[in-house]
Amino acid sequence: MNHKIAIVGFGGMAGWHYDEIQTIGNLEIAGIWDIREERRQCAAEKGLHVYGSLEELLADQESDLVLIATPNDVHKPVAIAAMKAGKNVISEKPVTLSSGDLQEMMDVSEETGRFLTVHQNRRWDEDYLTVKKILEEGKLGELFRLESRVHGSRGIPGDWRQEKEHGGGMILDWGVHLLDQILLLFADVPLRRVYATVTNVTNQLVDDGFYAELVFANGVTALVEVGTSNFVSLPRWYILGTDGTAVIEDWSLNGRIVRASGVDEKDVTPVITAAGLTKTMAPRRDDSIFTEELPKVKSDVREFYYNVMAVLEGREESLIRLPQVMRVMKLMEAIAKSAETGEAVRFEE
């Protein structure tokens, strides 16, 4: 079955879209609209159609699918109109600003029977799939805390996502994702507890970093920490289990885990530190570790486009489900009220 999507927004991100979708069988671009002069210019020099304005694209019979890749805070009037067109609809994330906001947008999809669901994209990110793996294996014994970090040096983008009426900020850019990865790997386990700082180094109106510590009914706590202002990056995975660490230091899945072997150490020598000696820091003998590769996974983002395709054809389930979306949105809204706070916040008791 073939399926025709218009994309409202011809930016950066749809041109990722753009490029993805000419590999997807089935799947055509049936147009594009951009309130840009400049942006709409360039999808006509690569061949797509233009609208003349989005109600030509949402009046399009044509088209099933609608992506919506513009700033954040026109997802949910984009998406509602949509939906209220027929149109099913796949919005880049954040799905909208607020857990009000998407309550709204379920309600449109469920009243017009459209399909709503949102490009959660990261779900396909590799490390994140070697991190699952790493927990389903039980390769570290009892997980008792886990680190997810992403680090830059140069600031916000210099657009939209630097201001706050259009859903700028760190939380809504990239703890989305990485929020979303953490609450699937712990999604059956109530979270207890939320607290957050943020950063303003380089722009005082969003906040351009934050750090969230997590804690789950399961008693794992996961530290969530974006920075921009970073020179010097920290591993992107950091997981501590009672039998193992394993230690993922970038998106190229370096890295490694140790575990113990089995053998007791009953002799520990001391280490030697300038200001004395200390056995709790020494580091354990070579035969009671060993050292092994990462089990690293393969992915094909485009599966997100395939799961979608069978979704509309009543083959499949879509993988991204609303309540997940819902309570990710929840979590970032509980990470700001702590922030604003400086106290931490209860969550799902």
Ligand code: NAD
Contents of the next structure:
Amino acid sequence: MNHKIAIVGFGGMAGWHYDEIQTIGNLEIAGIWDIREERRQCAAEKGLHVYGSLEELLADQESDLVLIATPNDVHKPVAIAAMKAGKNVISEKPVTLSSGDLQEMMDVSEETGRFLTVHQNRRWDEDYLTVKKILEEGKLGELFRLESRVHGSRGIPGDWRQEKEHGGGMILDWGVHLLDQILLLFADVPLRRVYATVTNVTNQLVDDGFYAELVFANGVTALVEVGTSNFVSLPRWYILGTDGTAVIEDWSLNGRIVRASGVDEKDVTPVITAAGLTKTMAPRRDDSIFTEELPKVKSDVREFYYNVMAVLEGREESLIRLPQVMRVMKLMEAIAKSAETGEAVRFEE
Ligand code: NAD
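With the form predicted alone in hand, show me what the form predicted together with this ligand looks like.
The next block holds the full complex; its first chain is the one shown before.
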């Protein structure tokens, strides 16, 4: 069955969707609408149909799907109008700015019977899928800590992402991806407590980075950090279990797993520092550890669209479930609250 998708907002991310859709069978672009003439012209140059208004786009009976790739504050009104006009909706992330707004969108989806989903494409990131595999295989023994970071050094982008009213800030921008990944790893484990701080190095209006400690009911703590003034990046993932440690340095999946070999280190050679000596912090002897390659996982992010089409045809359940999206939205609110009050926030208790 063929599907036709109309795109609202034809900026940077819509360009990515455009390229991807060219490689997907049974999916065509019906046309686009953008408030900026320059972007409408860009679409026309690619041979796309350009609607005269949002209303015209929504009235077109040719399309069964609408992709919303506008700034974050525009997702909700367009999604609601689209569902009321009979369209199924893919919203870019973050789905909207608050859990109350998301509830309204979910209510309209329920009332109209239209499918609403969110482009949580980073569920297909290979570094994340590799972490998932390491944990599923129990390679590190019992997990007790996990750290997930993305670091850049150019500050927050100088567009609408700098403005609160458009849903700017890094919690909503990158945080939504990293928190979604962590909550999926612990889908059935209540998250008890959240402590967070934000940075305002390059921007005073919205957060240009944040740091959140998440304490789960099974005793695992997860640190999630987004930084935009970090000229030296820390590893993308650092995972600690009782039997070993995994590090994933970057998106190219450089990294390793180091595990205890079972050989007892009877005579640890102490490290002599300028001011004393230590055995506790001395490096491991080579025969007491194994170093292994990461169990790298390959992915195809087009599965997102294949799944959306299968849902519309009644063949599959949605991979992105709205209660999962709601859990992330509430967590982003808890992070903002903790950062504002300077206190840990209780969650899912
Ligand atoms: P952008 O500024 O490049 O593009 C947004 C476009 O929307 C602009 O062309 C703008 O003119 C248009 N627009 C603004 N208001 C509009 C309205 N009311 N109606 C129609 N068009 C309107 O921004 P972007 O980087 O493409 O981000 C767009 C969305 O995609 C955001 O929600 C962002 O969070 C998301 N995004 C997702 C990913 C991802 O990996 N999933 C990556 C980048 C951006």
